[in-house]
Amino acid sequence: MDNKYIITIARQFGSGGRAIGQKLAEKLGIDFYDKELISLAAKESGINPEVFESVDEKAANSLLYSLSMGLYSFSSGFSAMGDLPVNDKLYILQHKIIRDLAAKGPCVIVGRCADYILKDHDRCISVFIHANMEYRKTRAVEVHNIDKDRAEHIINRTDKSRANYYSFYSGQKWGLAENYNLCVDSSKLSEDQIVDLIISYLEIKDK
């Protein structure tokens, strides 16, 4: 299909969102970003990337006094920031990285509030991807190498913390299914099934 949308993953810890997001990107031919959105706020700001891995869809607690008070607006760029939190730093940079990623054309986003940043975009496609605990157990231990007595402990801090952040810069609830366009299970289909699902949704839009 000759795609025209912007599609944006969040996922819970394990659910293999982040492979199903590569998968259909590659179907679609578009571009994916995850992890490359730190690349490239490391390029525009100088900073190690090192530094933005260690607090990446991590909450600080300071950017929403920040904005209340004036102190800085998402227009005024990088240098505007002065000391605030690296956290709060890698979340307004990635905020204008995904937008100018969505004004440049179709291309799939994983995680960092992407649904919520380019909720008034109307060519933008929010997909939540779920599963039971036990698919996600057994994903963490074969996918990535998670000791399986500590997979749940693992699983359940992760999600805790994508919740936080999530909230703390959206002010809305993280996996409520109102708050996105699809939620697809995905220990009920394969990772090829759910891209076509996506894909299918897709076309449907456009009829």
The other form holds:
There are 2 protein chains.
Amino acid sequence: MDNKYIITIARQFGSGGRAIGQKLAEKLGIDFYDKELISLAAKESGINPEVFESVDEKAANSLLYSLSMGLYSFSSGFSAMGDLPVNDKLYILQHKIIRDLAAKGPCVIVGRCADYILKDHDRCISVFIHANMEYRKTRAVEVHNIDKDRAEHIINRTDKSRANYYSFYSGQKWGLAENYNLCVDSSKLSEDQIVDLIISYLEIKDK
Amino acid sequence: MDNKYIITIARQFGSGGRAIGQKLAEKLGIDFYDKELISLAAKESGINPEVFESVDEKAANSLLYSLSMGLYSFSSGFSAMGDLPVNDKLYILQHKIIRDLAAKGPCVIVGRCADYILKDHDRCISVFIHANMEYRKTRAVEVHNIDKDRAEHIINRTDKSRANYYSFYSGQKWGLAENYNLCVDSSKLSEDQIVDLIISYLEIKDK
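Right, and the form predicted together with a further copy of the same chain of this protein, after the form predicted alone?
Then the entire complex follows, led off by the chain already shown.
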């Protein structure tokens, strides 16, 4: 199909959201951004990508910093971010990068509040992928090589961190259906079936 | 298509979920249950349907009543429900009716915790329909003839009541993506497009 959409994919840990996003981008022949957003942020700021990696999708610990002062200061460079925690710096950089990518053309973007950042974008479709705990535990063991006994703990910890990150920067609740255009339970369909469903969505929307 | 599924539809007030469910049932040529569940409950219990109507999708005010004592007492008739609030009686009756309907064959069921009641049913697909406030306000005025100035208040009050009902009887949070197999934002697609999307879902699942 002649896709013209930016598809954002938020996902519970172990739900396969990243893999679905990757397959979707391949099938549509468009760019895919997940960890790639860290490299882009590192490149744009000159900050070590390993520093960013350690705080990726984690909210800053302090609420003292007002985001608004940083978010709109890009035209004058990054000096205004000097005092912000590195989490906030990364968010602000990724915010700008996500908007720039969306302005350039169709792509798939995973996580990082992209649905919220592109909320008012005409051609953005936001997707949330989730699955029941049993499915995610099995997948965490098989795909992420996580120890079986620790899988549930790691899943819950990772999702809690993603939820905090999302709520810190968007003021919205992560995983609430109303924040996304389409939410799909990946324990009911295969990854390829979900890719087909998302493509159906785009085709139906264009009819 | 040769549909074999029971589709449950939960919906924010004003999102058009009921209309979508009705169109879906028509297109699939299967039965549709919304307010019809009240008549069935009234018929089964001999209680006045108007009494049930007044408490439909509303949680009981008291937490003192244990549901478990009532839920599994159907084989011995309804006498065990004598002391329960009418809300609980209606829930218990609808619980039984929904399970019986699902056992009979394909249909569309709107609201009333049907997704939760049929959670472990092999052929149940649970859908949640939501939309942004602007869309729902416009629809509330145009379709439900609600006064423009009171629309937002009525939407919030109705959704709060549905959320309480759902959480009271299911112990889960209403509107959380993970409680449904498919959630769709009806402000992004027309009602007919959402019907097509749900049918696509069923077709893809059967492939």
